[in-house]
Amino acid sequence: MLNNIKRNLLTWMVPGILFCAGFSDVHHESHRPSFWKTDGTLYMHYFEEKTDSLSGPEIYELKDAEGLTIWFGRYIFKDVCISGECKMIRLWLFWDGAGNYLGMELPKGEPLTKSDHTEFDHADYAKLEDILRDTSSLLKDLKQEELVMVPDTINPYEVDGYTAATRPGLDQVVVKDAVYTCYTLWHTVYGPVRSYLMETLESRINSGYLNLLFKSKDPALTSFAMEAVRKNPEYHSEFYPRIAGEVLSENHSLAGQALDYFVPSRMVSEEEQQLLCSLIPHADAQKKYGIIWKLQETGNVHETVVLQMLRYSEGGELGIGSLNLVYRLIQPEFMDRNQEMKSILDRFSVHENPYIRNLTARLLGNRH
């Protein structure tokens, strides 16, 4: 696979560019399989970054057989300044098919080093990976000159070699004695390249592409697809059932994003509300409450949906504690015209559980 990639690249690249890194010599410190050994079809994007003329002008994209992006990669060669004295870093950075940081690979024999010239160890690389995955890092809004504080007793050209010189509050979110390296790489990961990747991915949004993203079952791609539907409401009617299904995901982040999608403006129709309600028997207690609150936020829950929740309450698929929330959704006219709803409430009014009896009596009493 790797040899095929190299042969294909030779037909697309300006001779000599990037091959100084040597694909066969790429090395990942965490000993995960090399990104370059992943099967797929490789494509190249020309990318010019005026503020980074040393790094490779190509962004590589590996796609699977379905046409979904496995990763984007770019060769990075840039300086890391330490109070006016710069050292160079050389590595590959990779992003996934949703534009998220995926990982890095280093040329063999060229590990990352700290300001005192010691090499990163495994713990340092692990911490750096966590830093680069943190999209809201404290490094985001800082300027380079704000990274350290220089006491009069310390040579400014050696300042990064002293933990005490690191700006207070940053020592826990950077690798010790490598604050400039962390800062440079974080801003490289989330800088112009990522902006280009997101523009590229968003330009591909259409019904077919969204279907592929949801079909992939990849959490990152699914999250990207949900966000794309949120930003492009013309796809809501086609894909809101797929998003509703993610409310039951075991991935808490995906489940939360899916539930957050259902704002009142996306739950106007009876069908939309019924679909969300139908998830209740399959949801855990926290998600059940979340679904009810979402329905309540609409301010106008359809009669059939309220009836279904009363059925769930009677059948034990909704706990007693949630009955009070369900009762808040009942409008007086529902009880006047819906015989099944009236029958359920009549049974609850003589229920063996005193909480249910009293709650129902209060509801019926308020009605009169």
Given for the second form:
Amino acid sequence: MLNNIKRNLLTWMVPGILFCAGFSDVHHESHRPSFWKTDGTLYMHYFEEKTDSLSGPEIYELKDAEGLTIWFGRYIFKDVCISGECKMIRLWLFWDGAGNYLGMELPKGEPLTKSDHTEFDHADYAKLEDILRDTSSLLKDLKQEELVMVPDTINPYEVDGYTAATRPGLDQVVVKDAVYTCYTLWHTVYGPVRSYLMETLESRINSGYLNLLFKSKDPALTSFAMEAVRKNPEYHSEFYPRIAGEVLSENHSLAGQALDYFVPSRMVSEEEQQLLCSLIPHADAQKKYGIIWKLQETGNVHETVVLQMLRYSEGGELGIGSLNLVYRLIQPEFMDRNQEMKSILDRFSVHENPYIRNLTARLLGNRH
Amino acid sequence: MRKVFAIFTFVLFSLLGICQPSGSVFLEAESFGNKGGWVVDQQFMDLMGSSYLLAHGMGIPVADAETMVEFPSSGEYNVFVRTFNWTAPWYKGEGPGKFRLSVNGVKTGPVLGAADAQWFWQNAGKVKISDKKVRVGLHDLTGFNGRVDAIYFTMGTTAPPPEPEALEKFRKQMLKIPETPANAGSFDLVVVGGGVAGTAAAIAAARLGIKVALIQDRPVLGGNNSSEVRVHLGGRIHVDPFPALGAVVNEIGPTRGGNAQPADYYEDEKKMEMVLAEENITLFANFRAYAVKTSGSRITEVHARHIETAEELAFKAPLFADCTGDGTIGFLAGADFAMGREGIDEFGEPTAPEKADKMTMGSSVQWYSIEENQASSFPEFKYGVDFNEVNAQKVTMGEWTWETGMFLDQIYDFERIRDYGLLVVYSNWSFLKNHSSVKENYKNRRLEWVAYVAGKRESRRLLGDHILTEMDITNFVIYPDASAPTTWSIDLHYPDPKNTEHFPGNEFKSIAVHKNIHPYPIPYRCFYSRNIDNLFMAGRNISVTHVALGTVRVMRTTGIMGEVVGMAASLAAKHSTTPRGVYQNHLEELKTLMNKGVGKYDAEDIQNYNLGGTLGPRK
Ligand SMILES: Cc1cc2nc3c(=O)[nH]c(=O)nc-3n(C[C@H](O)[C@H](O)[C@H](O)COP(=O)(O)OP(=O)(O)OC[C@H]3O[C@@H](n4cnc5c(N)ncnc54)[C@H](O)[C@@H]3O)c2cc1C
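Any chance you could show the form predicted together with its partner chain after that form predicted on its own?
Following is the full complex, with the preceding chain placed first.
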């Protein structure tokens, strides 16, 4: 599959190529984006976008030595107006190897400007970055003509709502006096280029590539990999242990995504359940409970896994607040045949803590 | 055994029904030995005199309820059944709550439950009794909330009296309920209401060594946070200036958030076992407090009735805590209370309306559906609220935004409010399943759960030595008796304007308007009555204005209030004083307890969901 892509690429084997020469006047020089790297191998994709004939037909991709994408970049040349007064914007937009918006670079001496021709200041750029990072921005579902409320007498397409009022509710989420710029850039970031990038990235999915993605430890790439495994069940058996490992990630959103991956249909086997269960001693309280609830959702937790949970309860790896949940996992026949489980429950039934004692007595059906 | 007093006593009553002299038999439906699929509904006991059986099948007829009855003699009996047509306020024709009576398995008399707009004794025809031991049954015909309070078999021709007081007398006489309730035992503190507030109050007091009776009118604890109502805990615990508060809330609180989720989310068993683990608590589940005795400005007894057996008990104690949510105990004792919205002139609250009015936040009948592998049908349900393409709610669940009754009385109109909640859920669902342009999407969806215990947000607020106002909170006025911190925004609900467009005056959806606050410690004086000397309160019925209720009403906060009340009660008991006495003479001791907390199990903090936004600690 990779070959396939390569065929479409004009490969520039120029490590560290400075195709950005002339764009050194970064809008926020002092905060040069962390993604910024030019070390690697630069590839060019031919990409023709009919609705955007001004921008060139190239998307650049910088890959590292392993073949992982560092970024995709495209030079955008667009007019931000529909009729009347127009202004051109020229800039580079970048996406990461998972298709997420990374950042922008502006040509030297060509800052973004507002409807009153003043230049964007630092705060405006920062706000614009936030807007472009927001995948579910309010701008998503709006049509261009819905951006401003225009008095009847005024040309509705005056740039950036120069004379018209920004639609109520929107003014909080766009850069003041730059509503069309925000809108145009948001829809460029999440428009056809992105669809192309996602298709390209998804077409690369195979076992080797997934391994690379997981190995990268990059949160965005890891998240992309997990999503790819979710969408392509044929990779589940190979990669679920990697995903389980991510449950312990300190990155809250990665950990949540990893735990969400484990729906009942992906936790049928004893190995799958046991693996999740084995994370418990290393997990914080919230994750422990997340794992227990996941197991409960399966409706059928294997005996060895339940036993392990009971051991954790007795050993203190699971706190008292989870005992009732662990008991929900016990099936009557486990208690009949599993000696170790029986012993733990017997000890709990005479525990000095009355809550544990009572709960266990209720489970055993003979309240003391 | 002593602790679960409530659970077992009804068996004695239900074995053979209750046989009365004088050629008649009075049968309470809720005391049927086998309730089949019918459920016991006690919510409106104070309004219509009794708990009753409800056929809550969500459109699928429920299994028959049956009981054995011993008749005084064989012969022909006239039968009367106390019921009514619950959709009558909105639809003039026959209602959906239809059921029939059966005797020894044979259906008898007419279809019942579909007529009359108020509880009444419906004539159910005649029945011949040949063998004195008879099996009486209730056969639901629709699954749409038919209801039966009682059945009266008589050789005479007169139905029991309809008026509440006369009926109450008649009921007691027929069921041979003693004039004086039996003594429930002796306690230091009687907590009425086992929601999060009452449960936490009982546990805190018990851990500090006093004897507590906890009276709860349902078989489970937790109130709105139980699997019967399914509201998740909100707000924060472990907050300055008393970070030790909230330990009990953490111990009893479910570990997972979400409104209107499957029952197991709410971990009823945890709350129950936490209470039963306390030696000093005697739990009276299924008992509803309905009367008080007072002497001067003190409560001397609370009387409670079992919701199935009608057994009555008297609870004596020097101290009582009203955690009913409705301020019922205070109200019965003559405590000062407020209800509705204060006008701006009363306290000068910026958020208050110009003029006082009776509006409150509403109640919710939450619900959800599930997707199944096969198609399922749902009956036509059209009883006065019509849904169409424009006004239908094309959703698969309804949680807190399904809220109604803001302009009705949350006490006296409560049955109607709950019923309207049911009506709109069924009517909307019926439209979606049978007529909607998107009915294909609902083909395999089945209504899995609809609450019949409505979640209430607001009714009476009992007035204390301090009434917490909006400015106390927003100006961060710290009183010397600062105690339980409230953290949730001032979150007040109004009818959803979009819903008003389609259902003016009959809205069933709401919006919330939030005003964030700095975590604010509520003065202890909001937790006891200003004119009933030995009455504490915790929960949503504390001494606050309507606006201030917007923040304090969430359940981690009501639980923390419960902890403070439990602590104060232990001090009042120790020093033989009143709740006010604790404020006047033992405040420092209370602070010591609040600093220490009453956590017992060193449980990890698992209350991390639905914390709500705050402005952060006030510098
Ligand atoms: C749909 C909905 C969504 C909400 N969302 C949230 C949320 O997200 N988070 C949050 O924390 N709060 C939320 N709330 C608010 C919160 O649930 C209420 O304020 C709650 O009532 C506060 O708890 P409580 O203990 O005071 O009362 P309750 O939970 O009402 O408990 C009172 C208990 O007393 C019992 N009782 C009443 N009268 C008697 C009597 N006479 N005798 C014996 N027992 C009696 C009742 O059956 C009940 O169990 C919501 C409320 C609703 C309805």
